[in-house]
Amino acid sequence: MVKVKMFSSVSAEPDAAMDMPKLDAGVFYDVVDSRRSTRIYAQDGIPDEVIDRVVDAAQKAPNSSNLQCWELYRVASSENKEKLVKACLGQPAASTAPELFVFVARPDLWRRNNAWTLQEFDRRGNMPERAYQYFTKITRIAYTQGVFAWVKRLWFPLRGLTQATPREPIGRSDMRVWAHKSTALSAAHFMLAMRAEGYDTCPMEGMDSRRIKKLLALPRRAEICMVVSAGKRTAKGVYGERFRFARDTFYHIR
């Protein structure tokens, strides 16, 4: 059996009251500002606590119906470690790594993440019968696949015609893209909170997947959204300015 640090999908607390602190635009746009993806990196590691706050950062990313249908690996071991750089082609963002992060999309988690969101509003007995509502029936007819999903392919275009009619997800494919987009702006905040933290990290999509897989042990339905390494960078680690396509190439307005 691999051993690697899992981290869960959901948490056992309930978020905080919600006073709104006085935030500091400034500090986030030099987050955003000063995020670049590293290909090289010292060899500094990063401490244990840092990781942990930054895991829950990526846990508090906006997601689909807040089903969080997605898992977070640290691969600690150095075997396990050598493997996946080999997955990841030998790439100097993750050979020369201090930490590798594994972000996996669970679609086929979505039924018991749905359980244990009603386990919390039972817990918390002050939830409005809505929530409940959506949790019970909306989420089901949303998300359940099967002899279901054809039922769906014939009745959401047909209701489609007179209003408004979410037409995905309707079969697994779309499952797998619901549960990649939530997966990614999981990273994205992770990845950010790590700049905050005053490391940097890589993104890769570079990487055999299947091999991965195996060595997370991860079940048929699991995918690979990305890897992510983390570190400091070294003078080298980024290659060149940053630059972006003209605002105009792809912001719109209707």
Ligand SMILES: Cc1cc2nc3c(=O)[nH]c(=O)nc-3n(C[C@H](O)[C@H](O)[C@H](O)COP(=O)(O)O)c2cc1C
Contents of the next structure:
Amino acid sequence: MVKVKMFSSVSAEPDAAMDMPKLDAGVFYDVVDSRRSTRIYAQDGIPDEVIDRVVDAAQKAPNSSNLQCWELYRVASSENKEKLVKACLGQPAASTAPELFVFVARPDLWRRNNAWTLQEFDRRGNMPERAYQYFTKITRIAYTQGVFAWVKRLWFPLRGLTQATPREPIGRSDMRVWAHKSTALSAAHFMLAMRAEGYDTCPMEGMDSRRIKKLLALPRRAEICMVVSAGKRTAKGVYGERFRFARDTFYHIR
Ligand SMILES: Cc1cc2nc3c(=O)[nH]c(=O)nc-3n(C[C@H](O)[C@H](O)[C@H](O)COP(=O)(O)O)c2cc1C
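Moving from the form predicted on its own, what structure would you give for the form predicted in complex with the ligand?
The next block holds the full complex; its first chain is the one shown before.
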């Protein structure tokens, strides 16, 4: 058996950083600063080409092992929108929005996506052996659940006595968290991209996830991460001035 280092990373191609576009950080901070959760939207729609670009940005979010265990649903028909608004408890951030999207965490898809990744490596034909090792050994150790979760429950803490060892994901609930992390990052990309395009958004977890799963015909292990509404804010569409707690409650240096 090949001995593999736990969680060795797949390194970037050496010249990946060479061809960087010229960046304007000011524009980025304007996007960040002007993004506000919008509760009341104007009725202007969002052009499909804008939505296409924003979806593309959402799909480029960093995600664990690049296994992309996420999905994004645009709820487009008026019948489905009506049901989704109800499932979002009728809140105005949903009911006034011209567009509604649902970010779904799919921990159940890691094996399929792992296989797709290996197919992509074969197609490329130039992937280093350690990349193959990562997706044939490490991901299987890290993400397999069922009986193997019990092996990990014993093995990882023992290994952890003498060396740094990943403590999760172990079982199914860890895998839920694992998938939600990446899915939420995708939602963040989506909301910032919408703002960069001049549109506004509101993330929502005030919703009936079971009803939404039914509406989208999702399997049992799929998880609603958040609903995100989008459109153009009205003058009174943002509730109050933004505030955050003191920076030293958030940012620590050790
Ligand atoms: C995971 C998550 C769930 C949220 N759920 C709701 C919600 O159900 N309804 C709502 O009006 N706002 C919701 N929000 C928006 C937050 O209230 C908002 O982000 C926060 O008040 C900060 O304001 P800002 O986004 O304008 O900076 C949610 C935000 C996040 C990240």
